[in-house]
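Encoded as structure tokens, the following chain is the form predicted alone, with no partner shown.
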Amino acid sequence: MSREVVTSGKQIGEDQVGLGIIAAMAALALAAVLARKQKYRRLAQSSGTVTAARRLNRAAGTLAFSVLFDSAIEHYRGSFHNKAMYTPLVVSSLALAVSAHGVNDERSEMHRLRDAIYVAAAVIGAIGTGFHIYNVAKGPGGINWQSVFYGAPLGAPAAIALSGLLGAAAERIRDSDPHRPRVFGLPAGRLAAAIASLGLLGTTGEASLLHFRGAFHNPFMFLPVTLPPVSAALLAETALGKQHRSRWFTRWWLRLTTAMGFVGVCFHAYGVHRNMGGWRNWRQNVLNGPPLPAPPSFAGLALAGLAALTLVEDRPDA
């Protein structure tokens, strides 16, 4: 009988003990729930900044993408005479890193460390286009047209610049009124469409001058010179613009712009491809033929205007 005592006591305690086990789970459950329910109100209400905040860090990234490799190209090509030609490297792989922690961050809130790096891109390239102006400069004859179809290109530290700026903004969207946000005081979405529109027209010269050296011997080498200078006057038109009206014509256009900066990565692949050797000579071919990282930078800037119409169109005092 005793031992029958013990057993069923035990038994009793084991089963408190379970249902214990059980009632702390379902309390941790229900915690979880309610903090994700609250999680997802919060973003219910930013849910347009941080999408377009979001969208501003994927363009970033892929412009710093296409600084990376140009730059890496470009200064192996000159065999990094110049310490300083390491830089953009650092900075670029960087803005790429912190480029994509941003895409995947749903926080309504500014991250001070991505913060930083873009910021520091930004004065940066703006310190590296200055670089690349004297280095033009300095050529025989100064600045001429030999000299600026084959010194230093003058838009490639532009674009980390560009990367910085947005990604700037970005983060700045973030920390801002989910119903009217602003960038150092000017209304989010207008200002992402007027450096995006900027960055597209001085992309389209720098395209225009080194296929202009190509003699554009490809009709397709018209389409980097064609496209994004319509997207540019889109873009423009979206930040001067009037605010309530529907911009599905630049949502479309934009939309191509961005696939053509993609497809062009195939077709300087292509231009590789015709070289001497082929791809089998790529060791040579890749220094010497189109850039394979260039076209991207158009991508990465129709990105950006994408983004900046998340925030007018939802937003139209943004």
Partner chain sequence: MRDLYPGYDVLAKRHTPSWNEQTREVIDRRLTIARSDHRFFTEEEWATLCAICERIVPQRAEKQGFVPVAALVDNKLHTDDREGYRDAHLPKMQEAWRRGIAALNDEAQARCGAPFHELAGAEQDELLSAAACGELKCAGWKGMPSDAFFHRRVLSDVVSAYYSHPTAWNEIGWGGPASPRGYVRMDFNRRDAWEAAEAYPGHEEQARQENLRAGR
Contents of the next structure:
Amino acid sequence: MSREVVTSGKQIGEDQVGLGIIAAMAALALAAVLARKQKYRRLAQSSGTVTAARRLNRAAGTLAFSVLFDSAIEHYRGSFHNKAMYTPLVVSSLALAVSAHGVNDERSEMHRLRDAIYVAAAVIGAIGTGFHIYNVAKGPGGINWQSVFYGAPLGAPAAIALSGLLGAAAERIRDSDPHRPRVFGLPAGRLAAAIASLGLLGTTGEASLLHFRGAFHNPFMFLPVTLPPVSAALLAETALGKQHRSRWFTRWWLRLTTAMGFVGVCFHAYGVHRNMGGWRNWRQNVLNGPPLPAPPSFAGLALAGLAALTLVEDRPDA
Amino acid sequence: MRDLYPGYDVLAKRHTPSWNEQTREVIDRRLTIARSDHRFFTEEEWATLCAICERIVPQRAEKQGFVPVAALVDNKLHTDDREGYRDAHLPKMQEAWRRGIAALNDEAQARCGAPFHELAGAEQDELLSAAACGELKCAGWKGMPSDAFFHRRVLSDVVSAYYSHPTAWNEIGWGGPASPRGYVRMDFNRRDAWEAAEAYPGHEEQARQENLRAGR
Amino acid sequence: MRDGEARENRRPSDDPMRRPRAIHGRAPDVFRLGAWVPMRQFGEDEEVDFAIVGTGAGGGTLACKLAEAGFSVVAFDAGPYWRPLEDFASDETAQSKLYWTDERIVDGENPLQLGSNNSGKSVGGSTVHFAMVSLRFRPEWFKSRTLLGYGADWPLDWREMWTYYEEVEQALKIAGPITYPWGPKRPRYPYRAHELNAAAKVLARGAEALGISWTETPLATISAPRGASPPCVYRGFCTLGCSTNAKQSVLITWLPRALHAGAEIRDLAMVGQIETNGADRVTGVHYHRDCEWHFQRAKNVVVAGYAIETPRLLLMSATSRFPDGLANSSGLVGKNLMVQGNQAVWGIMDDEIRSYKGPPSLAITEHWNYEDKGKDFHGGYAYMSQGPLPVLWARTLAGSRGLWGEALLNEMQRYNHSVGLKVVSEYMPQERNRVTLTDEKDQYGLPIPRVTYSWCDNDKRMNRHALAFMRRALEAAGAREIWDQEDDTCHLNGTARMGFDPRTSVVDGDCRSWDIPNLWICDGSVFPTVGGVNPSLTIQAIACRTADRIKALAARGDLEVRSKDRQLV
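Hand over the structure of the form predicted together with its partner chain; the form predicted alone is what we had up.
Now the complete complex, all chains and molecules, led by this one.
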């Protein structure tokens, strides 16, 4: 093949196709690994709360994974000019590690260190959001479209806070009465559903902003601004609505949102290829192209929603 | 002039995505021009041109890499590579240079009794400054204003030749060719890994290390 | 990386500057390496509906719109048909091949510098190397004589122009701000504004400090993928040709559409004369291609060569019936040449600016285009951030600041800390500023043009105002050692102005010459006034409007496209 590397736009060289396929396989493999955990049966026995907690650990871990790589790339782009920019890497790594530990932990009691790290992640995420707001506001002209498009993203630290919140909730579910799980004195399932719902709304906001910046040039860019808000609404209904035995539509829609979160990585990989020089110019395009690790945050929140849904469906009082 | 970007060599990026084939071709061709190459100017004119270039863009012997600036000017004149306009007071580019160099030599003979290239640097500067002010008016100019010649031809052609050379780019810390890869970090005091790092006092070695990595 | 290099794209083996590329029924595919797109071709004896001279902002746009309307079109350009991905190097010197470097004589009190920043010789015209700044006129400028008391009124209504501006902004997917601070409401730009570089933030700081509005400059380079164009990579070589294809030049926007619609483009084809018949109609054009002169028959001729080549061609086409040149009964062809001020202030900052990154003019303020109080001059100006590359910067320091020797080399070492603001300002139309022919001949054997230019007092007052204001802004932004660059100008307009009256203008509002009904002029030459913004968007908007007007005239039989002309001949 003679057409190639210095490509423009739609000219696809085999290297780009290869990399795209590799990225897609990696995302699918990850999704499969996570989906395998679905073999947990929905049982009305005492381990049901542990299962729910482990699912929340998994959701928190997926979010932490997204934050870890996203902040690594974005803060590398920012040359780590402020030492505090290493913080999200440390915190999300820890959150990812304790989430993995939690997923494999079948004990029905809270783990002190895990909990401490989750709580710390929630607090640090909140502080980070403040930092990012300050960063956006200090540019010329204060908060305007330029600064929210290209300044520090407000939603990114919030994602680590959400990961911490979900994890902390998971720890408390383990500790609570299996027949009447409570977190902070509230029904655990409904609370988790509410957190996931709000998180999905916030993440939708972030995706809307960035896809608006990209002028929605590809119709698929409308997916993450249309599917997740529906998920958020369905989860809000789960959190606040009447008790049903089955919310099959909500479950189906959340699974779709999860899949979208992982497939989004492939779309973003294609987006990187569409920039000048494609993947060969990865040092520029991974930074200036669409963020590869961002979409799985939708998957993390949708997984949290699924865990919450199971709790609510199985335990009328949860 | 200081070694402000120690270790930085824009040519080290030649095989990175910052350069494409058409750029390598153009720069390679420019780099084949040797210091003594000249096809347009006669030997006598060449000596004068070299002396002029040395005053306009002085190059110390100890510096790394030499910009064959006179040869680049000669090449431009040989290919008659014009810029799209001509001051009504000036003849065509090639004729302007021949006439201007001859006139400068006449002025040097008249004032100091030697051809331009044999004068001391200070005397050469004095003559060039007089040309810049339009004060030189001997018969050799044949009506061509010396200030127009100095500004539109000498400064323009010599300076353009010098800063078309990678060695000059290294001196000023410019990123150099940039396609297909451009730049990512555009804010104040931000630099991509493939850009030159400036040596701030006390941090020269750090800058050198950074600059040695620019071509990776 | 060496692996990648071995697989690097092959270089085209042909030389587009010597041999035409748009031949044998095909034209270069500007988006794909080595690829071609089919092109309809017309015989020279075939009387085409329109022969268009020039393929830039005026001619290229019009060729597209007329071909899409079903007319048969041949568009000529003296320049080569570039393949941006393969022909454009990242090098200031080599890329001067994009400029019109044929000899032109400049004189007057303030002789112009031509070539690099105002004349292109390429298929796609100057838009191949323009800085992509895509601004609308202030509405009042279309009636500047009546409403503002200077210049001349345009025979165009700003509300109508507003719709054509929108058409062009959509066609070029302009990347601009969400809300524009000045003038009547305009629709949202199709693409979002680019990230600001440090040089642009300096402009923003200065404007904030002085309490005036600023915004991201609407630019014709995309901030997200579009079809086969990838987004801008911020390489900073915009004015030397975009090898990314992010720049939405005429070459990669209107012309591919024109070819698709059945237009023919003839590259390396220099039109030297427009032929007229005994009935005072034009019958076609004589053009030089492949070392010889040819003649193309046409029912209409459109001249779109920009404000020097357009009057030059009209003057060169003089006959015994038109001794002063075609369309010149008013005597105004070549007169009222208007450039725009391009003065700058430059300074030094402790911060690293590195303005070579990104499009050169990412931020702008049009404050003094829309504010009429506090001025001691007519007209307005905008100013923008800047990003000169080394050769241009060295020439600026040498030419405008008079530095040479060690002083120059030392100042050049502060390149990465240098920052500046540059104006685009509205100069007044003056009949003494003009294009004429000399006795000297160029490589085609055609007379070389002489371009005469002098500032009037109003221009000088505006220069002073702009320099003083920009100095304050740059100081307020934290720069020091500020100096004024006083000599630069940009853009070319006027020389065949449109108007209401055949005695005081060359063409009417439809860009149709008053004297010869099948001779049209469609480029910056038709501007009666120049405004304080870059002209390319307005030229393209006028071309879109002209195409619509031609369609309307044809529909009601006023075009003399076929029947009437035959009878007359």
